[in-house]
Amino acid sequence: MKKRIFLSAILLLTLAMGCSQSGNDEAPQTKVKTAFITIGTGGITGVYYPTGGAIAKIVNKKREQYGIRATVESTAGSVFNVNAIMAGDLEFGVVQSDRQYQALNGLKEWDKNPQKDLRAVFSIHPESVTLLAAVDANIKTISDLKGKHVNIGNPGSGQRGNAIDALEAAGINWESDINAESVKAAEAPGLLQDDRIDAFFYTVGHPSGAFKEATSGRRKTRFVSITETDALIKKFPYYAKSYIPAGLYPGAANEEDTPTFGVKATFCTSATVSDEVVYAITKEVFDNFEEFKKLHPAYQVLTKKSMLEGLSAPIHPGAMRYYKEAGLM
């Protein structure tokens, strides 16, 4: 009898240990697996870099809930971001609306190679094609750029294409009529102040750190109007008229707003990125909309409706799911 009780006790102990071990084996399966995502932006003096940082900051607050860890990478800009997203090197990227359109439709750098897996998530701030010139270079209109040293932007940046479009609309051949430089936007203010260039283009949301730097130096500067845009806007629907408010840069010689044209910054991803990840990011940005608007002065003009405009690529299903739930679509 005692032997049976002893054997029964051993059996119960063994079963208890087995259950305990089984529970331990199952515990890791209930833990949310972390998804690491990288957001491609642009130069650190532009608006793309803090935009990526703002999105990452909001998403990382819910790291435990969603299992998403977002990081930000400074890149060469829109073209680089599209290519990196398509290659799987980036999960998300900030891309100009014109570059989004061109990539999807196989135009410009993607000639006859449409990026059909490119997906839109939302648009962000408007970006003005901005031309700043040194006062001593006597550049008062875009036509005055002929024969001057002008930075049009580095290859792989959205601003380069915008600058070329603006020049061609004004009847200027960028390869023969000007001395074109091809450096990154972050380097242009220093080159202008060092008398190494006469003017530079930069497509960016305002206010911009690059233009604050460029208008605060020894060499006096002015924003140059770009007004010959009607045919350009009719030809390319992703362009719209814009302006640079005079009061943003006290160091510039302008006393009135400067008319120009522009695009929108858009947040893009790939069709291969999971619906759950895209949904979580979209939800957190829109559910914390007022907080997001406060993270950069360029966002003050945003509305939830405007963040669904300027999207020429198909909206990712994860983002669409949120928009339908929120009654935005």
Contents of the next structure:
Amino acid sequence: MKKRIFLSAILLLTLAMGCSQSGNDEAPQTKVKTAFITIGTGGITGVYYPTGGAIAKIVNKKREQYGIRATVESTAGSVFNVNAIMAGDLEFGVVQSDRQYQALNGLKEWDKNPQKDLRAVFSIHPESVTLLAAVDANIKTISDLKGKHVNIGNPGSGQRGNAIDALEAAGINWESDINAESVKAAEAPGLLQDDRIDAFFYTVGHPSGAFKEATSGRRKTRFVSITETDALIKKFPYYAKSYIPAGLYPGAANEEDTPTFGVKATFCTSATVSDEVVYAITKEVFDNFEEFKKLHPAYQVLTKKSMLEGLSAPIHPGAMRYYKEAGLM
Ligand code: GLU
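And the form predicted together with glutamic acid, for comparison with the form predicted on its own?
Following is the full complex, with the preceding chain placed first.
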């Protein structure tokens, strides 16, 4: 938080300096008041962080027109982002579609505490619940995790809930059957390579820096299938089957795609954020869709239509205005 205030102060100072320099020979102009917005993401080796960067880049290009200055913050992940948006500490955040649903409906971390002001803007890339294990740990199925050291994710992350769901679906009690670690996904590859954990879960788009790092070390690794999910997918509207393409991480031992299940990354805000700001961001991302798609390989599968799927919170009126104007809704 301190860092944000400090960065904002630098920005204000830069703006003030810029104004006083041109102020001599020009009549003072009525400038649009700058709206500073911060986008909450995830760890820097995930896909949320570059996603926040991609959105900020596109929006900041039109700074003169909209008066919006977007910055990106690395955070603990989806659950943290929802809570920070609701507290007014962040204006936007990237949030797993399952977490959006749970927050809105008062489930899991938000048990009986529904976040009624949460608003959806658009959805982004698909994310797979990904389990990577050291080959020497002999983990070929999720049941082989029994007795192993497994990182299920930090509190505040999206993946922690998915890891627990996947373990429970396979009949594994995460509190008693495994040695569960709770560290951030950015630290897991290092722990695996240092023989300190046997496997880790991370719900993320592919390719990601975290899995590039984890699969290219001295210790050989393998993606583990998660297939005990039929009942899970039937029970929860936000889960769907997915797979991790074999070709993305040449360092991993897998020769074939790894079946698993997954969710979608979504872009969220609060009902209290202004329609103008949400409209501008939505418009810039959709109007520059082809450029946006090129900003990360995980966006390859995106279509404008797919970006309106997987949203359970009400769509923010600013975004809705654009979708109606563009004939997307
Ligand atoms: N899905 C993760 C979470 O919600 C973050 C993944 C990423 O940063 O790309 O915490």
